[in-house]
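One chain comes next, on its own, written out as structure tokens in the form predicted on its own.
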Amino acid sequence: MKHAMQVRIKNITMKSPLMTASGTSGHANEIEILEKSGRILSSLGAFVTKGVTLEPKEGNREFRIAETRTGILNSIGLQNEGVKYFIQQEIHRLLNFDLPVFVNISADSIEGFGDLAAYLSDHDSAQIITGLEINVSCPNIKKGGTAFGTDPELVERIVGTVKGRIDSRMLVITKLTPNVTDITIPARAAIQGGTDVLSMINTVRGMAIDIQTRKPLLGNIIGGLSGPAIKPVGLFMVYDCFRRIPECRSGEVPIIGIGGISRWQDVVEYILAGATAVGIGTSWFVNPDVFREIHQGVQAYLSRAKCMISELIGKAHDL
């Protein structure tokens, strides 16, 4: 079927429900430079940025990646040019996708999301940015971070000040974090906040120690895990905010499932628990291929089955 793998992501009509993960995508040289072999835009529906902030970042201190058996720890520290510098060198760039752009914002205070959000809407003349991903969630850094995500009021205020400071037509994505007991509690938290999507895990905390220094291995001493060992937590949080919370099961506020994706049956599995899109990111440090594989993959599954992927949304609830 020609439009198989189509999703829509509130008015945004995306060709794939394959995204980056923000993070592990750069603002545009990453692609750019893959690209060149064509491995990657044909495959996406939608491109995440790395975290913009107000001000430029040098990031944490290192070493700032640790190797696990089934994934990384990373303590980057949302290390970036600031916001002036993306408007100015990086965002024109990013017209060359073609395809819906989602500006992944942190920041340490309310005011401080606000003030990044207006910025970024006041000076996307072109019309380049579709949305904002709301970061309420890396642990690596020292304000804000995880601090934000695990508060529900906090969540509620933040996304209701970005929402009320940027142009109507762009979306609110809000990014929460695993570190909590329950994740529908600062899910419903955004969605009283005005939130359009919601965007599930971001990294799970963790350490490493170098037994030889008998000292922490990262420089921040706490990291965040992704890649395959996280994708469990990832898959059930997704289906419990989706069993749990009457918007994103009618498909008010859809979801993006992000953790551990590294072949596509982990994309169908998050489908089916409820995501309408998903996010790669740690997979594609190991495999430049991994977008092409998984879509190819899920196009197969499609076919199989004779049906489209949104007609798989939530599936795994019809017990």
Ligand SMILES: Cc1cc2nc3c(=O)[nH]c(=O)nc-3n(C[C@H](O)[C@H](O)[C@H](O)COP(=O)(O)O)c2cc1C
Contents of the next structure:
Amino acid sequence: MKHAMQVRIKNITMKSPLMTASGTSGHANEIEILEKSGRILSSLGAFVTKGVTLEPKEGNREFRIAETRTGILNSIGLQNEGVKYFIQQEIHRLLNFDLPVFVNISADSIEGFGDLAAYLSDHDSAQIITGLEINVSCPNIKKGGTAFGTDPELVERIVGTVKGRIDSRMLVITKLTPNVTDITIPARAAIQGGTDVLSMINTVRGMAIDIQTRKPLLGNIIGGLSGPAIKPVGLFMVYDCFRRIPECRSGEVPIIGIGGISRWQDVVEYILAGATAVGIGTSWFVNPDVFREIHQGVQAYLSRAKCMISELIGKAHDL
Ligand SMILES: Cc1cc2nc3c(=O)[nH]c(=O)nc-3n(C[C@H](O)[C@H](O)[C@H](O)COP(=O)(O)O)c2cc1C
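For comparison with the form predicted on its own, provide the form predicted together with this ligand.
And the full complex, kicking off with our chain again.
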């Protein structure tokens, strides 16, 4: 079936529901390397950049990555060259991809989010940026470093501030942290603040200890778990938002499902749970062909089922 993989995120038509997950494919560099071997772009529906901050950030102390049996822990600490460098040196390279581009943004205060969003909006003269993905999992410096995303009032204010400072053509995606008891609370707050789209989940907090040195393995002690281990968590959170939030269920606020996707079956599960599109991160550190393989797998499933992917969104709720 032609266009069987096509999905719509608000007014954006994507040729495939597969997106990169922020932080796992750089700003343009890593995708460019893989694309030289024709491995990824034809499978992707959108590109999501690594987190950008107002000022350059060196990131956390080493070690920053620790393998676990079913995923990885990371504490990169948002290392990046800052928004000026991103605009001057990197953004134009994203034009080559011919894909919708979402820029992931992080800040340590509400004003910081607003200034960063305004800078990106004001300097995107070629209109390369389709939208911003707000990473509310980053630490709130003023509140002692707890993630913004655990405080619904702050989530609403960040989203409202960002929305108020960008060109109205840009979409706002709010990326939620799973490190809460009830994901629908920050999700509703983001909707209240005016988010166009929700994405979930960011990494799950965890740690590892080196039994030789008898000390925490990561320089930052705490890291974020990603990879296959967290798929059931992400899947449940998508399911829960779709089930309990009317704007998600009606499609007014679409959900991008992220977390632990490594096989085509995982994508189908996320779509059935209520996601319109999905982000894939850790698994392509392991398998550079994962996007292509997953794309082929989902396509074959759709042709066996004789349906379009968009017809499957939220179908697991039809009990
Ligand atoms: C090395 C690494 C860096 C990441 N950097 C970011 C980031 O800059 N901004 C963000 O919102 N999420 C970041 N994430 C979280 C991922 O986008 C994603 O939400 C998470 O890894 C779960 O998906 P996965 O299991 O497919 O990797 C990062 C994850 C990893 C592993």
